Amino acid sequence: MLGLNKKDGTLLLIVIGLTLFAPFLLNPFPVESELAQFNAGYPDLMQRFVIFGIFAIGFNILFGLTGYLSFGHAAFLGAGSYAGVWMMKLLSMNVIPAIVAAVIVAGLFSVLIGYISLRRSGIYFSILTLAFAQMSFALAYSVLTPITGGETGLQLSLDDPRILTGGAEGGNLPVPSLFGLEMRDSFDLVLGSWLFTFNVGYYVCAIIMIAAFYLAIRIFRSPFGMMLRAVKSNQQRMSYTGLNSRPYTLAAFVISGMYAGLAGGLMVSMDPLAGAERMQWTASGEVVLMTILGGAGTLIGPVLGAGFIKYFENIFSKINDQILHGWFAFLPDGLENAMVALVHPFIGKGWHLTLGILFMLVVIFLPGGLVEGGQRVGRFAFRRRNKKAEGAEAEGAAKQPAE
């Protein structure tokens, strides 16, 4: 299919049934349910899953094949949401130009860092990229400030050119479509207690991502992928043989930046506004936080550890301690407060004390991540499986009268 084995094959289906049914797969609980809260179904939410499943599948290209970890990505992303909001600003609301402009200028922006960066590997490459990346969010805060907007950031004006569709009118500042549909429209399907969304801009960017993941695909099976395994495997070693790896870490590299490119630019083409925010390392490190959770070097662990950390940031801090006394109303008052007094540091504000013990737990037990988890789930339940067939076959053997 499409040029896969059926591997592949099957789990780009994969991937492809859990985008376009996720208003159902993320809304489980009812509406008026109390644990309606672990919902995530909304618009919003299920947006910055696969806009960050983007970003993280690009980065994956870069730190899964060749092994160069990178704390600068987020650079690239923050460019490549400027260039979008420009666009918008400049030629019409289409997000078409916004996202095409957006990978660009992110590509030639990895040109420059990636030809520099990669003359050092190791740990020299992650504090160029990271250097490179505190540059861009100091011009980009305090000193391009007429082109970014500051500490403000990037946002859309009234009067604003927009040569291709005009101002704006009524006084009314135009939102993001895609030819006539606009990013924010949705449709609410209610059956019984149960409450799915299904918004335009959520699978603008599932679609998008769909075929972000299917060329990572092509990517890592292609003989320029297996180039890309060589070199994170020995690159001293690929060197001796006479190949000169720069063009392949470089290649590499840029794809990589392209795509957090065009998570930036799907992330203005739902919320028209560009901050410096985007370019810090905190957003770099989040990346790399959710490639190493999901699995580097595996096809769908980026996406699975993009979901992860979106979930937690989103629904698990939105936990407060009204939440935890309905949960233990059940106890005695003194008990009660007890538990509540226990949990409140792992919740709300203190999530990511959650989230870097189960960051931890994963790195220890599972050294391949999620996807290791769920390798090790399925070996289970097949030798499982293969155990309860060889015993009916023994035991059907037994019954059998004896020749």
Contents of the next structure:
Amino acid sequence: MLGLNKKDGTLLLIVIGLTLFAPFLLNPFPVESELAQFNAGYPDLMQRFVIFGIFAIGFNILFGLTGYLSFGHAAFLGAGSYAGVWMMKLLSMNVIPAIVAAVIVAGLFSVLIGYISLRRSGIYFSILTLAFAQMSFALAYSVLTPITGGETGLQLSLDDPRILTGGAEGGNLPVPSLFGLEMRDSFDLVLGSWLFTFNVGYYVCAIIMIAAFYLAIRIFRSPFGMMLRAVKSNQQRMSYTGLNSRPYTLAAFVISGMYAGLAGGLMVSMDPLAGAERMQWTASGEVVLMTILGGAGTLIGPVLGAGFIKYFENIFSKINDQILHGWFAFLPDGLENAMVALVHPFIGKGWHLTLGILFMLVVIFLPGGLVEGGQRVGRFAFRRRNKKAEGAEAEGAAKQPAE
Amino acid sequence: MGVLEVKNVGKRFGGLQALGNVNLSVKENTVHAIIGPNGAGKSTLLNCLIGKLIPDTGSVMFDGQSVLGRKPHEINQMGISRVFQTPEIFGDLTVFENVMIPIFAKRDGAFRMHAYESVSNERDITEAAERMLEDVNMLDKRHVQASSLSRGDKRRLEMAMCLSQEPKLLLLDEPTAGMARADTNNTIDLLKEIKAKRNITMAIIEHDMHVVFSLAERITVLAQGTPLVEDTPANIKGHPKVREAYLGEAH
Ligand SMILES: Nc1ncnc2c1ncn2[C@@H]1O[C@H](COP(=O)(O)OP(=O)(O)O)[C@@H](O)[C@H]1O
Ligand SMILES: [Mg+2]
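Return one more block: the form predicted in complex with the partner chain, after the form predicted alone shown previously.
Starting with the chain above, the whole complex follows.
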């Protein structure tokens, strides 16, 4: 299918299925139920799942394949965001110019930063990218205020020119759209006590993520992707084999920078506001966590990692003591309070603690990330089924598909 | 004039003069062995040829052009491939990929942005890689991750990687060290076969005299960073200075 082998084709189909049916999959609990707070199927969060998925897929092309760990990729996301908002201020509220400009600006920016940072490798490369990103953040916050909006961020205003569509009609700020289709438009489907929301913006992002994922598979399976893995494996051997690793790493860096820019462009297409904090090192660190948590160097890992972290950030942080009391209400009062006090540090603002612990557990016990976890479970289930079906004979055969 | 001309090359590491004043001329289409005790500077000499080290003095000419001042990948693209003393392979990649990469480098040069094609559609590359693996008897291991190969297999793989580039000059740094006798003989046969099939010049560093005398047409004896003698294998065998300085010690 589409020039992919069977395994990759299946993977692509799974991703397509998961993203297109996400409004159903993420809202498994009835609206009025206790568990409704675990529903993640609202537009804002679903958009963030796929946008950060794109960010992580791109980051993985650099980090997962070449092993070069950038701590500054948020700078490209931020640059893309600013470029996107500017397009909406200057040209029109159509998201296409915003997204295209975001990718181009982030690409150019990453050529510059990549060219300099890639003169070093290992920890020095990481530090250089971190320094550049922090510098960009500081500049966006202060000196570049005319371009970035400084502390308040860059936002639309009524007197923006918007030369393609003319200025604002009436007294309201215009909203981003795709040829008249507004990003914020949603269709609610009520089935019994379930509610499913289908949002235009989400589906725009989802289709772009599927395309971005497909492109990543092609890159992974291309000679270029093989060379990137060779960089990670043995750069010495590569140069004594007649290959110049510098342009390969730079190309990977720029591609991943463009993915970050695409994510930034989509972010402002959903909500036309760009702030400097998007470039801060915590944002760069987040995509590193997503990629490692999901499984660096695997195709699907970064998407899983992005979904996992964004789910935690939004759902776990919403749980408060009152909800806990509800959960433990069946216990005697003293025990109830004790349990609430025990769980309290891990929820609400403490979600970082939970995430941190989970991250450590994954890194220690599943160095290949969630993908490795999934593979282990799959292998285990496969072996058991085979044993049951065909007895000891099947053991040898079970090993092969696991490889 | 040889295809490789090393003139007055010297290299110092701190207080140690690893190479004194090395002159070496390797004739086209010959197998030239460099022998000498451990620490004689043999590997250092090869490092100076492939751009891993820059000599302090002297010149290195290959095919009429200086290699000094060129980057390692440029020197390889001139037609020099090297098998290292400790195997340098792509450990994370499969055996098959290890052999495909040098073939890509040979066909496409130091960099080519082919990010959308599929490796498996590159018929000419995959077929050449299969043929090469067949020649070194490793086709059955094509899907094995290279880092999990035995030491002998790693060496054979590295040799296959270098040979698949069809270099003009092949540098071999102790290619049979750590190999079983049978594998050593296979390696000798493979190199002889390659030599008979097409034009190739080889410079080989080797401790195993069986390998040296089976392959070499010229031998240079290096001791303490300077060439002692250079002659034909027959003359080297009987040379009193060599027996004393090297052969006596090695056996
Ligand atoms: N990179 C280096 N730095 C310092 N000393 C080195 C280096 N490479 C080799 N040497 C020293 O140079 C001498 C020659 O080493 P080498 O060329 O490896 O010898 P051979 O290959 O003939 O056994 C040895 O004494 C070795 O310790
Ligand atoms: Mg040596």
